[in-house]
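One chain follows as structure tokens, the form predicted on its own.
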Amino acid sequence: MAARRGATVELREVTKRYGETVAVDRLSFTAPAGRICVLIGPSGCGKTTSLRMVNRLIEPTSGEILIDGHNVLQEDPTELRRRIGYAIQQVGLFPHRTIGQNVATVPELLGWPAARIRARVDELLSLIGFEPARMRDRYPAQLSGGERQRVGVARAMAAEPPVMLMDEPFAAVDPIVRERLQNEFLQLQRAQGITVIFVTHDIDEAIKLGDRIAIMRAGRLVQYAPPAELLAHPADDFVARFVGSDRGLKRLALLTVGGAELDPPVDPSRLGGAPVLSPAMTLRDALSQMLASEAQVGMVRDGDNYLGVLTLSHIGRLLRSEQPT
């Protein structure tokens, strides 16, 4: 299945005031088409308000919000919301409607033909790991919390929206289910090519999911960057504290063995119990394997191709370079 094209979302000097209180202060950033942009910051920093201004559940006081260059503040809000997916922590499935009917909600409102709706529902149920024939006619009460959350994401994607807004959609499930949902969501988003603006309070989730991360404080944007840049070069002490003192380890989870500096291959018999590492493995996983094997090095192999040797000293240099000064 070919990926569908997401839309570019741009906020220009967007401000939201409630009387004398400024909830969002001249917020500007661009979410590239087909990418995931994560908004994160302390409670009350304005991230959810910013998200809800994109589909005008909250009206901005000033500024512009553009989707593929068109100012959404000049559109009919109801029509706008029908072409923007929206998934929230509480899911909000209709209890009296089946799973298939829940996923079909927006396509039905848009007047899609029944055959197209049925095909889209079955496509999405399959993508979220459900067997359509078995799950289509069940009701939300028959599902676990994690399963209901997956249906909520599928419903938000049902009308093939170019943009999807997600407000802490995985926060209410346990950590094991949450990790599985995150992995499934990444696969689904890549398959569909949708642009996503995602709110979370969890920096690890932001780093895992985000192509861009916007760190906010008191309604203002402090730093907007790809995860690796954010971890390597925090803009100030607030960002450094927010991403955590272990930001070097976090950054290792974004870097692969194949992209690391390798020593030339040596005779494997000289390396003792060195583990074999794949180029696609993250440096964090490689470090774990090397420590578990009590090895100073790991052999990097791509199938039968012996690429070189990764050393603990190289990983150590990366970690030291990310420590706060």
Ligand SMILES: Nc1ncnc2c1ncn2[C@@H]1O[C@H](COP(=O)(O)OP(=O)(O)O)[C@@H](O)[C@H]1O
Second form
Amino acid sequence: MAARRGATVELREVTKRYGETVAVDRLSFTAPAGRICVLIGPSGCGKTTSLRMVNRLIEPTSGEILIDGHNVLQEDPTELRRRIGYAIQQVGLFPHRTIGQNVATVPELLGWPAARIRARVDELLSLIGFEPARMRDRYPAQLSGGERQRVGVARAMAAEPPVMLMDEPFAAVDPIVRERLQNEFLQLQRAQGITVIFVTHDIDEAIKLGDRIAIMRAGRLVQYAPPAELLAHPADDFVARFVGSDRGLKRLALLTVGGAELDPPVDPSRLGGAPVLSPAMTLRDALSQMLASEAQVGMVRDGDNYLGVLTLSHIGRLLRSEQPT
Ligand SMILES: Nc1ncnc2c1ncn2[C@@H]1O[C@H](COP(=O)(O)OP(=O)(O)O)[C@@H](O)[C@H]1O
Ligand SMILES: [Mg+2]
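Could you give the coordinates for the form predicted in complex with this ligand, as opposed to the form predicted on its own above?
Following is the full complex, with the preceding chain placed first.
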């Protein structure tokens, strides 16, 4: 599968007013090409409005939105929407079209040759864990809610758009299915290199999926940062409350044993019941193993290679170093 490069999306001082209501207030940020940028914040803070201005389902009152440097306001809205994938919570699959036909919708509008459409549909169905021959000709009503949601994401990605907009696409499914959909989506996004702007109100989802997180409040951007930085240095009390009191542990889940400072190797016979940790393991998992074995340290091994010793006190220092700035 050819990895495509996504486009850069830049919002410059974008404002949307409805009479007296300022839904979005001078919002500026750049979603880098090929990355997932998450918009998060309380209900009514302007997430959906911001997202829908990018594909011009809503027209901004003022400001500019640039995709790879081109102002979307100067493009034909219909053309624009064919180049931008859009996935929402109530996917709105066409009930009288099969799964295959649903996924094929935009490629058909774009006039792709039938063979290319067929190949793309089967590729995407496989990528979302469906056996194409078994699922292609079913109708949406024959699928579970989680399955329909996956088809919605596949349909939004079908025409290899450089940009995808996703508005709480996984909010309506139960937590176990949601976790699977998130993992699948991450793989899909990495493989296709699409730029994604993703709206959620779930901080755990934001941390898991986001390369960058934009926290909004009352139409304004409060902080825009990679998840680890947001957790380590919330810009203010609002952000600190929003990311939660367990942000230290959340941050440990983003850091790996391999990236931590290790003490030099010590003779294993002197380490008692210390667990063996691998460099790829998260610090959160490492901590949980060390606590479970009541050990002060863990032995870090990469196969036969004994790299060093991770200490509880080092993890403790990492947890303490993250006070609000
Ligand atoms: N069509 C509209 N007319 C008037 N006010 C609106 C309209 N759409 C949204 N708003 C208001 O704009 C604000 C932001 O809404 P929205 O972007 O939907 O928030 P979110 O997606 O973060 O929950 C809210 O105060 C909402 O009531
Ligand atoms: Mg919304």
